[in-house]
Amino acid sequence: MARSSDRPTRERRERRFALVLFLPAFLVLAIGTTVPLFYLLWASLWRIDLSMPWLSGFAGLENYAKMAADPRFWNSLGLTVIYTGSTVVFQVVIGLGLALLVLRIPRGQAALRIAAIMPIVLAPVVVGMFWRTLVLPPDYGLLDLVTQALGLGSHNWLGDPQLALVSVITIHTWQWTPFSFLVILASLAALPPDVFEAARIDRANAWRRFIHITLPMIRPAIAIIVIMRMMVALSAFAAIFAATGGGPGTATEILNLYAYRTSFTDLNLGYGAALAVVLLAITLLVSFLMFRLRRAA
């Protein structure tokens, strides 16, 4: 039998091995994330131009004082806001749509699970890459036989600043639906039955059913997948690159799109950071106005 003295020395192992596990795991984690953060918040108060590099010195604040002047900053805040909000208004609509119809069907939900993982599994650029060579070219891509099937002419989706918009907002959502679909069918599934019960007994009809009953029961993943979904759509950047490049011209250039080309293509490293550390604070923001929503609700 092991003495009582035994046991602070086991425990004061115990706890040195844990250290040691979690120790090299936690530097990557510090060396990966925060390093990069602090970098990128000390390139974003100097000018570094590398087209211009005799120009180049500290800035102080100049960087985020010339985005109230940039045309383009503001196309590409209005783009995002545009882009976020869009999709995860499709996102929540057409999932909880599904789930609905999918609870329905009495048979066949898991090969119907199995096909909703699948977009989600895909790299976003293999989706851009998916989408702009076999679904969305004109003449011979998947949605133009479609559309001149129907007599609606051939259009180029993601060439006319009109229509690229909307294409790289439906490849999102094409992608991230399943995503909501998944988690609000699993919501449904777990609903306690009984209540629907007393319910019909009540002669409440479907749409009462759902807007006092099934919409307030799943309220809490409703606004999880808002939250997440409104986090990942502020930072995407591999579909839309993959499609349009953010063209045709800045016409689905979103702020992740400007900051990258303002550093990688126009060299200004300077501006480009400061654009980051914007759409950071951004999402930072929202995160926390979400969370706190949820928290009163």
Contents of the next structure:
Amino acid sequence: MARSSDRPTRERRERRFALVLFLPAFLVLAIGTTVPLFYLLWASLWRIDLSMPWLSGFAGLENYAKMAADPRFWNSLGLTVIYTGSTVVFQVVIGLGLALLVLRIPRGQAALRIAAIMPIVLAPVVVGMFWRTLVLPPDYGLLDLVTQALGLGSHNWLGDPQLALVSVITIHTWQWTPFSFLVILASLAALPPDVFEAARIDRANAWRRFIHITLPMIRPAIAIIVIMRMMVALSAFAAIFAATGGGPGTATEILNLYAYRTSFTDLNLGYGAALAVVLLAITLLVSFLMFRLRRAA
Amino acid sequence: MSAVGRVKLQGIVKRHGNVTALHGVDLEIAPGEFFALLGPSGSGKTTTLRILAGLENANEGRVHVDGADVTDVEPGERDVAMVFQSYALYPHMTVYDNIAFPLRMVGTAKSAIDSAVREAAAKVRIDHLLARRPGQLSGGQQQRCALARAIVRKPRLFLLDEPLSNLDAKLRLETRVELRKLQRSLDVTTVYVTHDQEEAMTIADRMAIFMEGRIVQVGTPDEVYARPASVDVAGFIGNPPMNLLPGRIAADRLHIGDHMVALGRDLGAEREVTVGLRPAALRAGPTGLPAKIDLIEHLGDTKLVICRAGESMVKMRVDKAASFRDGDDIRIGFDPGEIHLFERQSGRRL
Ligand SMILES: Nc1ncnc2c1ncn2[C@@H]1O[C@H](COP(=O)(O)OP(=O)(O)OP(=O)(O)O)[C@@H](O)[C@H]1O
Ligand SMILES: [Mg+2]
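Form predicted in complex with its partner chain, following the form predicted on its own:
Below is the whole assembly, all chains and molecules, this chain first.
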């Protein structure tokens, strides 16, 4: 009897103690993310244009309505889709190709793995600067030297609107393909060799072994890469900002950059907040769908 | 007897770096035979099987199947099926798709695949599990699935690498019998790797015994049991294997310690030998090799009396009714016809 009566109080004491331990983390999280998030939602409902402060006031959904008719918004949304889609596809395809190749070389795999980590550990802004100042400038950039030597002529890699988009996609792919390469290499190396031997005896040629055995068996790894890299690509910022700043014009202005430029260049904070909310909604929706897809499989 | 599935290995040498796994293996297997590769761990059985399958290349030697040299032929082109020790099922496919895979790879028509899969699954009694994945099967069911995948294509050669070693003792005995029946009904040449001499003795038509990368004896289970070709084979075959005692022969006399036996045949000059005696061939009597009982093991319908004769340990199988006690002094008798003699130096049978 005595025991059963003191257990609830002890349990309650323990729960209270757990709460105390949990509180600091909760507060930091709340102040750091939840509060700004609600502030962002709130701000998106206002007209706050620091260049025209006399127009400020509650706007309701006006900022969202304005977006529908804003060609620059649609342009940035399209660029976000292209940028995210192409960088993720490239990362997976090139990373898979490289991993399949590297798995075949008997020596030097460890060195290659270390080399692959290098781009990943660089800050994206450094990567953007590096490409802008060393690789892509016309006449003296590394890439231009190569194309000129090959007789393909000099190009303004970041100045030409079409080339600029290709360039920022390349930069992102260059930096993050090593990540997918390493993950895929690890999961390929962990595949049981006897299953492939069984497939050889069952008359599956190399291509069919790849399609019927390799791909399905590393699918979980690829799914995780796609999910993670989509989240990052959707909110990419620093590398593009450092390389092109969204330009020339709006040629590389993905939604994230448009929101930034609206808020901090044009000082239209209300509209910028609304753009950021849309980006957030898209990111959440995509991640929700991806996880649903992954669970279904 | 089937007409296809004749196997011939000629002088197969296999090296891994500076380790030589096989030192020149020669082997002939007749069509329809159930042939066991038997030997202790690391003796080169799996290596031989893998070379036969084409999964590994031999450094020297040729592989012939049905008269054709297949040494450089891809595994898929050899028309063989294999059951791996690990089963090597495709983990992401259902049992159905696992069994169907070899047929799909050769472009069999869909309807033909369906009936073949169901027939193969029914033969090994897993037709109720077709929708499951390998991860949802027990060890025995996985083994059956691997077997079904192997028989579905009706190959000319079955290769089985210790297919029963992951099963529990009871299931192993049952499956052994079924495997034997299955092979008879399919009439396909079967090469069966095992390190379990009892398994090989009960299941095989003939067997090859491997020791350290060499075949030391080929024969039917009866031949190998009756006339082991060397001390190594003698010490490997039988449960328990035969007792091996140091001895000396001179003309028609055999000396084991102070004990002397008349052999009834003249074996020439005096020399050192190893004497082999099966536990079941021994009996306690008024005369014979003097020994002292160390321990008695009860095996159900028989007893194993473990005793010490001079420096050596001797095991004797006796009826369960026999009354012995630990520490008894006995004399072990045997017929001269039950004696196996091996040259001490080379280990070869005399
Ligand atoms: N890839 C390899 N590299 C180096 N040595 C190897 C390799 N594969 C096999 N060996 C060696 O070759 C010898 C024969 O191996 P094998 O696998 O054929 O033995 P086994 O008779 O099947 O033994 P077990 O009953 O343990 O399976 C062993 O000594 C083994 O260590
Ligand atoms: Mg083996």
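Note that the coordinates shown come from a computational prediction; the quantities given were computed from them, not determined experimentally. Numbering follows the first chain given and starts at 1. Under this definition, the rigid core comprises the largest set of C-alpha atoms superposing within 1.5 Å between the forms.
Core-superposed comparison between these two forms: CA of residue 284 displaced by less than 2 Å.
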